[in-house]
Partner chain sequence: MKTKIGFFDFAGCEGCQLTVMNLEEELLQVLQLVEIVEFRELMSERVAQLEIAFVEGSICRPGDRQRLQQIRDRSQVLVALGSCADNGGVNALGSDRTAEVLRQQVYGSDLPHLYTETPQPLSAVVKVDFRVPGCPIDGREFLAILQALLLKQQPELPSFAVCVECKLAEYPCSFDYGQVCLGPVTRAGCRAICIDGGGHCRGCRGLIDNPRTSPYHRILEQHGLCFDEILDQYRTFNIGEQESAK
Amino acid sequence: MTPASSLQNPSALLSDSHWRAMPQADVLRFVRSLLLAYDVVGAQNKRGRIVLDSLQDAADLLLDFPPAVHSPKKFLFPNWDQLFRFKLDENILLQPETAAPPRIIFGMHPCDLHAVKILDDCLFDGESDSSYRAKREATLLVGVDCTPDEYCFCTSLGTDRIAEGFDLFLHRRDDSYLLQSGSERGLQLLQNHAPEIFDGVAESPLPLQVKQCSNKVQFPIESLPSLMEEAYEDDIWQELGQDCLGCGSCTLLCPSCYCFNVQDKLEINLQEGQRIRTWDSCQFDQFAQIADGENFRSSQADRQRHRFYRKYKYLWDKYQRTACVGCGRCSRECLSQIEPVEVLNRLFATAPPALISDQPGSEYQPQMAQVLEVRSLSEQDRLFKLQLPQPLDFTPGCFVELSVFGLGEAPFSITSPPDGGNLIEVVIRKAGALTQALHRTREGDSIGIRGPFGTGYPLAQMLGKDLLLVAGGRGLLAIRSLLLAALKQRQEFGRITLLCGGRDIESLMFPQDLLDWHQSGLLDCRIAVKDQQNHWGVPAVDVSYLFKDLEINPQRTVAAVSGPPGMYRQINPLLFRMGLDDEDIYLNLERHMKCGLGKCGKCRINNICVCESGPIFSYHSIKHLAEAIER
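Take the sequence just shown and give its structure alone, in the form predicted alone.
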């Protein structure tokens, strides 16, 4: 489970949410009870201005307030944050920051809830930011409906509504509210502080309400990455650079910007102090200045371009979402009246026609491949040799999508080695309607093919190394491509060892290849099946037993493991016990890679899509992903 997802219980999302009616008076009683146990932050009038601050009296809470109020970011990622204190005695003493107080932000608009999800993505990614995490995990989020103003463009980004990412949400309904739970923590909050609402009559869920914005992006938001790709040298950045004052208001007010600076602040006695984190802005002229005085974004035009690319390109490439939620705070406060919607619509209007009118769905359209040969490997498995209309460039471990029109498509590993030509081999197991139809094809027939997709084994990095290949069952399909590629340049590798296991002889993939490899002298090929009566006379053991008496040099060995997920629980510890580094162990994490493009979500593991980043991964790159390896 990722850090962000640990804050929400999936069982309590929209389909399992509790929906309860909550009159205005009950909201007031609820907040009064919360104030006894939490620091409750909400919108309120102070000295003639609407601000977001800690409540002293529940009666001061505003739930109907304009979008112009400052974002809740400052309570999760403060503009001034003490990381730790220090004392400069004989031995430097570091004192960590105290624990974050339990807090509730009450009345967050949908766009701000989306902004918190963006902060979660970025600050939990890789080395998690523990200071943010502490505040995030100590904070519950209560959302409320809002009414967009003339600066909002949330409807263009889909952030005008939200189905998850909150603990409770208040939907307006005439003069009362319909309360929706979004997490177990939210339900517990309701049960403890408004038991009469928790035990009340269940209400029917409301459909997500689409709001109306007059300020709109005039093209599909999914076109943004390709639009920005072509706009890097556009003259519009120079125009914005001339207009921009570099004040940084746009980024400092943004609910999802998180650039910061770290500095030490000494007390007046010069013997103690604190290390603090403060907000910074990519729009400040010294933000990108390095030690020798060089500034790699020296002009305001460069800085404005970076701001737009950060919002609409760079994070889309990583997370498939914009880093902008369309709240309009930047354009409301910009002294130069720079408005993102106007900039994006101008870029779209001047984009090359080919960029705008590219054939919809072209990336999903297959080419036609001719079936040259069909060979039976077992009662269920057949090997197909396919001729493509043009050469296919791939690495061992990659896959293609094969299709029969009318029945759909499915992913299949390429089992042949890359040779720069247009011939490939795949093995198809007869299972459902699609694979049965593929089994009915004959030599000379044509089938659809897309690809290649994925990231395979880093063959070039393996040159000069010993190879230890471990295959279980159908895991030999990807291993075969790697092994054949290595055997084609045998002199470039050291010792090659193949450990292959299966249920019985009939379930082994490429039985003739296994016998040939065993007899060739080019590699050490060891085979095991669980069938005690197998006619090959191979050991009737699990593939892990083939490690017995296996001698390797861990400093020069690279291991590739491919098989059912449960097999990794046995094999990985053996490899570590033999001294292999986790960067030299490669695992095949094939999932249901339906689209091949990282869009459908079928093969997503936590924050990665297997079809884009894999299916071949080093153990080092995926050991932090809870769903990656069956444990």
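Only the largest set of C-alpha atoms that superpose within 1.5 Å between the two forms is called the rigid core. Residue numbers count along the first chain shown, from 1. Every value quoted in this text rests on a predicted model; they were computed, and no experiment measured them. First, how it differs from the form predicted together with the partner chain.
Relative to the superposed rigid core, the position of the CA of residue 113 differs between the two forms by less than 2 Å.
Once the rigid core is overlaid between the two forms, residue 286 does not reach a Cα shift of 2 Å, moving by less than that.
Here residue 385 counts as shifted, since its C-alpha moves by at least 2 Å between the two forms after the core is aligned.
Structure of the form predicted together with the partner chain (previous: the form predicted alone):
Lone chain follows.
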């Protein structure tokens, strides 16, 4: 259990928050009493700046103030933090001082309380940071309401209010306060230092106060991950790189940035010293400099991008929330006026419209594609060549949703290779009402299409490797897209082997393609069908028999296996026996796909969402999932 939760979980005593009225004068009295026992840190006016500092006199404490220059990070994760002391000559490590002074941060805005939760998440994750933990445990947090200024954008992030994560919270109410307790410790503090308030009449809880910021993110914040996903190569980072001074103020002042440096500081006698931690910044030249002097993030544009991705993408991927709380400190102090809200809104404004839409529900609305060609592949399977309104960007293994109004929609793997154009091929097997209707369409008809969706084969990572493609039945559809893409740049790959299995010759997808490949000399194409009377005279065996005299160099081979569920259980052991690494085996879980957006929940295998992360997975990434390899 993290200290955060152990400190703040409502206990039996705190079955419900205590709400008490607290006149302004009592707040002052309360703080005076606290000063006798604690280091009380609060907002004060110093040289015309609002700064958080230890209070000498309760009368100096500000309770109604815009965000202070530095956040409470200054005390919970200080810039100069001794990790331990050492003696040089005897090479002795002196025990670290983990005792932190008992402290109260009096007057934390909701955004700063949210920032502490982010620090908790990051610093307690994995090996818990003991120095931070010591300070966190010795510090009580008293929240206070705020009035946002022109730089604040907490309302866009939902950090303008907070229901937990504090020991006490002062809600402003006309000329007095309503005090809410948030923890056992907070209640005890009240009991010891303001007993008359503790014993006072219970007030009814205040609903969470919604604030107003003029500075707003103009899109739902839930769209951030997909927006950032597509923004990596955006020109805006170059622009920011040209504007940025690289002074690091944005990250130093950020309440949740915690990157640091560890260094030794010696006493003058050179006998002993301390190992200390100081704040670092990803905006500094040397932050990403590694051994040999190489800098892997050498331009300021890259550094700004990194900062934005750390704030708005990477933490979201892990905890489904931003690492930004909208306090505006970064832009308030930025000489170049780099303003995150403006950057995000610009990214949103220039994002491809298909990516995010401000029309609710339109991500479910298909575009119309024209049927250019229909070719019968077998009795049940037909190939459709479709023309879309705009070019389609996808990787082999991705899929689209095809629909007919009145009959719904279904996912189909794209079987043609990506070529940057607006033509694709899909194969539709006649099964239910929708596919029967699709089979009835003729050249020139229009059908609904959404997509492309999913994550396909990492073609770029496969360059220079031998490809072992194993397809069973309809599994050939995605493999064909991959194979044709590879054949377009045949010289970039080593040996290509295709092992294709089916029930009988008639059920093989693309028999003509298979014959062509077999005769082309570009690849080793082997076919097996179970039908003993097959007129091609291919071995009447299971596809696994085609492995028998296969020569594979496991070090340079990537395998893509695509077929019915049972096939993976059968083929994977053969691949392992040949020495293939589980990171070099790709499986196709296309049968799990459903809405395409990763929203409907149907495609979820344990914690993995097939529509987003798949349908193509390395075996390595899914082998630990109990539900993954279909049973």
